[in-house]
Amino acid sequence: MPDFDHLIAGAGFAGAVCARQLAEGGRRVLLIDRRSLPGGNAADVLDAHGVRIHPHGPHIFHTNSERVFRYLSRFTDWRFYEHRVLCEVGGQLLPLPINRLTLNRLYGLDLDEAQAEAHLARVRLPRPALRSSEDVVLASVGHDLCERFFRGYTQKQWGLDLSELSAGVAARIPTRSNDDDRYFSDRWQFMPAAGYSALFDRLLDHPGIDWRPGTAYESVRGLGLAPHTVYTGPVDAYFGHCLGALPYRSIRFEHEHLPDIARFQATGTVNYPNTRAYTRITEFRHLTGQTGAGTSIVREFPQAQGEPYYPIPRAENEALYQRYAALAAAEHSVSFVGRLAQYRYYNMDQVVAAALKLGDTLLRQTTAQS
């Protein structure tokens, strides 16, 4: 008999949440990851100067799902944090998402909320259908704001023009006519008070979970360690890229500590859509609430090659994924969940929700079979 009921490959939010849920349902779980820490790209660490940083880029938690928030609250206390982003345009730092303040500062106007909405209504370019991100942006803010805020950033971030990306990418960013300068408007906006890694340590602290870091899935695949596998890696890699490689976007992170600066920038993140080789700079002290001498920042340089971070939302990529999804559906002893396994541009809360749903399904199947 196998030693475990489930082998879970990947200890990010998808794998770790699924592992905990199954373990609490009485299942014996082997959780592996090729990295040494749980948490996937959300894992955080103290840098050499004692500043808590996110080595794989900033991860800001926000959700409208009460179930997701209540579930994670079992494993962490929270620090209230509403993320704000400024965007460098024409030598000014302007609020993003675009709002009334953005319009007034950019154009030297003095619009009230109703006038700001009327201004946006005048500049919007109606589109017969919202097929691409360009359609979404032009229909929301018109040509000038599209060029200043979105086209250059998109080209750097995705290596593609707005017209080449699915509509859902740009639809993630709202447009406002009031003064709300929060990047997200979700009901729950918090950061784990002691960091993401502490959250994951508590999440995996269960006698039913055997956590083995530094273990690649390829090294245990086919060993018969469990009758069922939960796979959270790239779905095309699981099948040996037999239908061709799915495109992913990667990022090179340039971390820097500034010992003589208490605060580097006014908000957690500043975007650079049309200047600089990087897309944005994030200062971690805004996110974590840490104080003290010095500050740590990260610059992000998107690139085509490297660790897969973002599935690229395009119609042809979705078509290829659906062919892999058909192969995945035929793998009756394997479940696929997470951003890479489902080729979805998920936020963290969406990954948690997908993992909880899968855990529910697997536990119901177990109950039905017993």
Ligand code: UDP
Contents of the next structure:
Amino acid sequence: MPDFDHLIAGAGFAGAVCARQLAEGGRRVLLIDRRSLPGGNAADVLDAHGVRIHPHGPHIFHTNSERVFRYLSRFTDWRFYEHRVLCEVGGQLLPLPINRLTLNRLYGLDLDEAQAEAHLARVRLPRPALRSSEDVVLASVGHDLCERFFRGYTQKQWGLDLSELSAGVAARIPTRSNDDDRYFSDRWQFMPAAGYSALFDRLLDHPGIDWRPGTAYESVRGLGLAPHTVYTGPVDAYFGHCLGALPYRSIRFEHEHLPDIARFQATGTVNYPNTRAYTRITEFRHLTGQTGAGTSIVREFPQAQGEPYYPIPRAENEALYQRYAALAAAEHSVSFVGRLAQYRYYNMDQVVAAALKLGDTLLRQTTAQS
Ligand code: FAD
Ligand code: UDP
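What's the form predicted together with the ligand like, now that we've got the form predicted on its own?
So here's everything in the complex, that chain up top.
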């Protein structure tokens, strides 16, 4: 008889939340990850100078889901933080999402909110359908703002033109005619007060969870450790890339500590749509609220090769994913959940929601064990 009811591969939000949910339902869970720390890409660490940084890219929590917010609140206190982003455009630092202030500073105008709305209405280009990210941007801010804020950044981030990406990518960024300069519009915007890794330590702290870091799924696959598996790694890798490799976008993170500087930049993130080789710089102390001497920043250099960080949302990739999804649906003793396993450009809260839903479903089902 296997020792566990569920083997969970991957201890990011997808795997860790699912593990906790199942353990609280009385199931015995073996949770593995090939990395040495839980948290997946959301994990944080202290750098050599004691500054809390996010080695896999800056993570800011935001959600409109009360269930997700309440659920995570069991495992962390929160620090109020609303993320703000400036874009270097034409030698100025301008707020993104584009809002009234962006328009006034960029064009040397003095528009009130109604006039800003009228300006946007005038420059918007009607599109017959919003299929690509180019359609979305042109339909919301027109040609000039598209070129200044979106086309170059998108080319750097994805190695693709806006017209080659699905609408949902650019649709992540709203357009505003008021002075709201918050990057996100969600109801709940916070950072875990003691960091993400502390949140994960509490998530995993349950007698029903056996946590084994440094363990690749491939090394335990087929050993019969549990009658059911939750897999949160790349779906194409699970199937040995038998239908071809799904494309992912990677990033090289260049971290730097500046010992003599109290504050490097005015906002958490500054984007560089048209200049520099990197897309953005994030200064962690804005996000974490940590004080003290020195500050740590990260520059993001997108690249094709490396750790699979982003699924690339475009029609041909979705078509290939759907073929993998059909194979996944036929794996009756395996559930696939998370950003890589579902090939979805999910934020953290969407992954938590998907994991809770899967946990609910699995707890309604009986396993060979229970
Ligand atoms: P992951 O976090 O990728 O975890 C998967 C885990 O599975 C990893 O730990 C991996 O090591 C493990 N694994 C994979 N394959 C195997 C295997 N074969 N064997 C063992 N283990 C395996 N979201 C937000 O809400 N706000 C943000 O500000 C934000 N910023 C982001 C910035 C960047 C640069 C990136 C890349 C993502 C960002 N996200 C953000 C998205 C967020 O990271 C994800 O939504 C979330 O962390 C995904 O959780 P997951 O568990 O699905 O996947
Ligand atoms: N984007 C852009 N210019 C910017 C910021 C974003 O063109 O200054 C576009 C780009 O295509 C990017 C997408 O909007 O990939 C989503 O941006 P977001 O900041 O949500 O990306 P993430 O934080 O997930 O990398």
